[in-house]
Each structure stands twice: as C-alpha cells, then as structure tokens.
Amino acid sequence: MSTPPISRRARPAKAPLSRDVIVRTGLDILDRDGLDALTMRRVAKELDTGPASLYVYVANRDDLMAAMLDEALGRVPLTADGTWRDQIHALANATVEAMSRHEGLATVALGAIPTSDNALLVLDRMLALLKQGGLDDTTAAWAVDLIYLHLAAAAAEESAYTTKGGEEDDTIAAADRRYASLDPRRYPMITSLRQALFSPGDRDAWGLNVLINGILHTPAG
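In the form predicted alone, give the structure of the chain above, and only that chain.
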C-alpha cells in the first residue's frame, strides 16, 4: 500500500529568512562541524532554501563571516569595575574570548578595519578608556588600532589550540622538548634561556600592560 503524498499545507512552515537567522545558522554550523563545513550551500540546506536566497541578505561567505564575528562581539560586556586600566583589561579579555570562541572568526578581525555595529561599540568604549588614561586624541586613535590588532592575534592563537583539539599546555610541552634537544653551539641563546622562554605567568596581561605602558610614553605624531 503506497504512502499518500504529504500536502504542502501539512508541512511545518519555514522560518522567514533574515540576515540574523542566516548569521545564527552559520554560527551553529561553525561550532558543530567546523570552518570547512561553513559554505553558503550548507547554510541554505540548513534553512531549507536555495543558496541564491541567501544573497539577498549576505553578499558572500566573507560577508557572512564578518557578520558572525560581529554577532560574537555583541556578547562583550562594555562596562566593568575598577580603574581605566582594569576596565581595559576586562574589555580586552572579553573581546579575546568572544573572538576565539568560534573557529576562524579571529582571522576575520585580523584582516579588516572594524566597521560593524558591535565591533565599533568595543572600539568606542576602548577609546573612552584610553582618553581617561590621559592620551591625546591622535595617540588614543592609533593606540586602539594597535590594541585591537593585538587582541585579534591573541584570539587567533587561542582559537587555533581549540581547533586542533589539544590543550595549550600540550603544545608548550612539545615545544619545550624540541628546545631541550637543540644543539647549544648552534642555538646558544635559546638553549641558555629555555627555562625563561617557557616560564609560567599571565603573559596576556603582561603583553597588554607592555602595550599600554609603551603607548603612555610614546605620543603619536
């Protein structure tokens, strides 16, 4: 006995397409199946539509990933307690965490000037904090560009550890073993400073402090 055809009216209605729906679907695919699985065709399949329908809302895959990055940055808290330095550290940590949470998004930040809504909110808040620190307008403007580049690079590194399925400690241990095997006659400084090179500590906070201290003592122009 053949199964009667299902009426189109009996099927559940598809959710209406929008840029937000496409972006959220892209993030779901990215988190579930990885960067290689994120294609316009795959997003369209998840939404039960054709790829051509997506181009009404996003120009291409690069535009989609930029929108996904901005969606992630929308979770960054823009206010925190403490001094202006404390607040910059909190903002920086939250930005790195947001960028690195989803594979490949930090590299989007590395390759573009921030122009999307949430990215601009992060930059605007950072500019306000730098001005609280006493920087002149030009130095604050140049500083925010430098700091944002530093945060994107830190996020890309953190995301790479997650993508490879390993832990940062495992990567460091493997590098330490490699350095320990080096010939000191060929690599005298690396071998003599090996313990210092792998010494523990909060390098993220130290690196940001290096940038801030340098910025405070190096006016632009």
The other form holds:
2 protein chains.
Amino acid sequence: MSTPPISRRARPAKAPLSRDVIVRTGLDILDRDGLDALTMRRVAKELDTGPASLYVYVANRDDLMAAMLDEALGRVPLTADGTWRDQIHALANATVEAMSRHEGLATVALGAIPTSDNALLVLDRMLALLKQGGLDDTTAAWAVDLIYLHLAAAAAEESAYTTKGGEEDDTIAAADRRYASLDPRRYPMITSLRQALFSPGDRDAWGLNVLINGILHTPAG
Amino acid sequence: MSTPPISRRARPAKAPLSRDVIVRTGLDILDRDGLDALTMRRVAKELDTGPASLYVYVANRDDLMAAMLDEALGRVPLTADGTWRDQIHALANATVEAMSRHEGLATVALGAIPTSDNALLVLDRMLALLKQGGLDDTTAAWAVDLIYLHLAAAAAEESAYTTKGGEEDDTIAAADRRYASLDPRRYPMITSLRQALFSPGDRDAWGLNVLINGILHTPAG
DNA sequence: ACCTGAACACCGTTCAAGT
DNA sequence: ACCTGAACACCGTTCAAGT
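Show the form predicted together with the DNA, please, the one above being the form predicted alone.
In what comes next, the whole complex appears, and the chain from above leads the way.
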C-alpha cells in the first residue's frame, strides 16, 4: 500500500515557502477547520513540508497569528459613502467582519497594542473620521482606542457564538432556558427583564451608536 | 537518590479531591505561573494525583476555566456607596479587577453568554443600577450586555499588558517608538496625534463614562 | 541561505482496571 | 463511586546535518 517516491519533476511544482504563503495557508486552515486545527504541523503539512521549515519565516505560533490578523485587516475597505455616522459604521462593521470571520483572530487583537501595518491603517482612518466630527485631539485619540477595543471584543464574541461547534441559535436558546430557570429572589432583575435581555434587534449598530454618542458627550482628560 | 514509599499514615493527609479544590488550585497556578502553566497535568500534580482523576469533577479544561472565572467573579463586592455613577464605577472596576487579576480569564468571559452563578449576580446588580437610572427595559437589557462585553475586553487588555512577560511600560514604549517611526504620508493622523494617543489619564473611567453617557442618550430598539 | 529529520519535552483526554 | 496507570494521538520548538 506504500506509494513509490515520485521524482521532483513528476509531481506538481511545490510552491516556494514564504511568510506570505504561510500566513495565507494559516488563514485557510482557520476558515476550513477552526482554531484548534491551526497548528504549526498542520500548516507545514498543507505546504508539504515539515514544521521546522516554517521557523525560517515565522518566529512562532503567536507571530503567525499576528501576521494572520494583519492579513485579514488588510481586506477592510478604508473608505465608504454616506454621512459621517454612516462612514464610521461602515468602517466599524468591516473591521468586525474581517476579524470575526476567522475564529480566534479577534482575541489576538485584544492582546496587544495595534502596531501592524493594516491595523494602523484602520486606526488612522478611524482617527480621521473622529477628527472630522470635531473632537479635540485627546478625545479623538482615546476614542479610537476605545472603539478598536470594542470592535475586537464584538468580533471575539461573534466569532465564539458562530463557530463554537453548534449553531448560534442553540447557544442563545440554552442561555434563555438557563435564565428562565433562575430563582427570582436571587436574580430579581434578570428574571423580570428576561424578555428584554433576549429581545431581537441590531445590537451591534446600537452599541456603536452608544459609543459615538457617548464620545460626543464626554471630553477626555 | 530515590525516596522510599511513605505510608499513607506517615505523610500529610491528602486533601480529598473536589471540584472546588481543583478550581482554587487552578486559580493559584494561574496567579503564580500564568496561563501557559495552567495544564490539567499541572493541576493534578499540585494535588498529588494524576490528570485522569480531575475528570471526575471537571468535564475538560474549558469547563475548569469557566469554573475558575465564576470563582473569581464570586469575589466581586456587589454593593457600594456613593452616587448612582459611583456605584456603577465601583461595580465595573471590581469586575475588571477580578477578571484581569488572573491571566486568561477575561477571554473566557468574552467567549460565552454569561450563565454562571456569580456572573449572573454581577449582571443582576448592574441591571438594577441601570433601571435605577431610569432606563426602559430594552435599553437597560442591551446596556448590561454592552457594559459586560466592555468590562471583559478591558480586563483582557489589561491582563495581556500586565502579564505578558515584560513590563507594561516596555510594551507602551515599544508601541510609541513604532508610531514615531511611521511614514506620515501613509499614517497622517496617527503621526500627528501621537502625543494624544499616548497621553496619560484615567482611560478606564473615561471609557465607562462614555458608555454610561452614550446609553443615556441612545434608546435601544 | 534555506530547508529538514529527528528529537525533546511536553499536551488533553480516554479507558480498562482497581478499590 | 471514586480514583488511577498507562496509553493514544497529538503539540511547539530546537538543533545538527544537509543542500
């Protein structure tokens, strides 16, 4: 049952290794099989080599994941049409989507001050919009931090619900059942507001508007 | 060099295994040696047993971490003095502290709808405060979600900066140097606002006030 | 310079066998 | 019922040796 060795000539040309191809392969694996499948060994296998070979281009797994996040953020469109608010929403939504689309990447964003090329491009664009809104320098600066943190968190949450094995609806239904079974004496507010807690609606848009309105009403410093 | 077996009588009484003692041992390891050290095998060793024994009380590593988060949240004081705003800040700060104090726990909170006893207690208390502030049911419900998400994210960030090997100041200084070396043509806003981006001040308190003010100005639904 | 086989020092989890 | 030794099927990373 063993395959005879195939001469280099005979088999399809092996793509040369590079940081870029490693990063893109990592993203593919993440999308196809999730975070647990993203191992150095799996990336190597996909590239028809051994894990040791990756370390020429990538310092370690964390470095690879940071590069993958940057690659994902590179696909965020930096400009949009519409009102000032529309443009902020468009940039925010695209950023959340870019992160949440690939399981586990949002967590990487939460773990470090953004310094990668494409993260900084998103930040620069958001900063331009905030300044356009008439904010002073300090408020705009603090605001961009806060918004980026919020987007990463929203992406992490969405990514977790969407990916984690089962369906998103199952997760919510299970939580709803749990809330329904709580002792009203111990959890009076949750029990009485349960309807509202699980009420449908565009919470992402609302959350971003809360941030925008709050920033407009809260000078920093 | 090998130690002779000690009779059961002679050695100190081995604490009986229980979910609680496993959870607390996990928290201890997290505090002493960080997230990477928190392995099932390490917890077992600390309890003088084998890893297989843990699975009687804990479904798997994720279950253990969820239980650890709940234990940490159980230490949050649920009441405080002062104005309405003071009370929200106190509850929020205590929650962030409880999470960020133990590396990696905040990420657990980000990955699931809160359903554990002590998380729900924090939520219930926050909900009471929000309703006290005059919010309608839907806004209060969406707001508590948003605030909890923000607190978990803030804790994750703080935890990452504080713990990640080196000092927090080093991380910031490195980011500052990176920002200083950016091409102003590609990153016009970041370069011109660099001072403001790294300006000192209580960003946590400001961020929470942004949320509170935004919620007060943004009805849900 | 780039690549790799083999090894090192680990993991989480399961399961049959013990008490 | 509770506990465990041993095993299974993996990990990330290093390093000496090759080209």
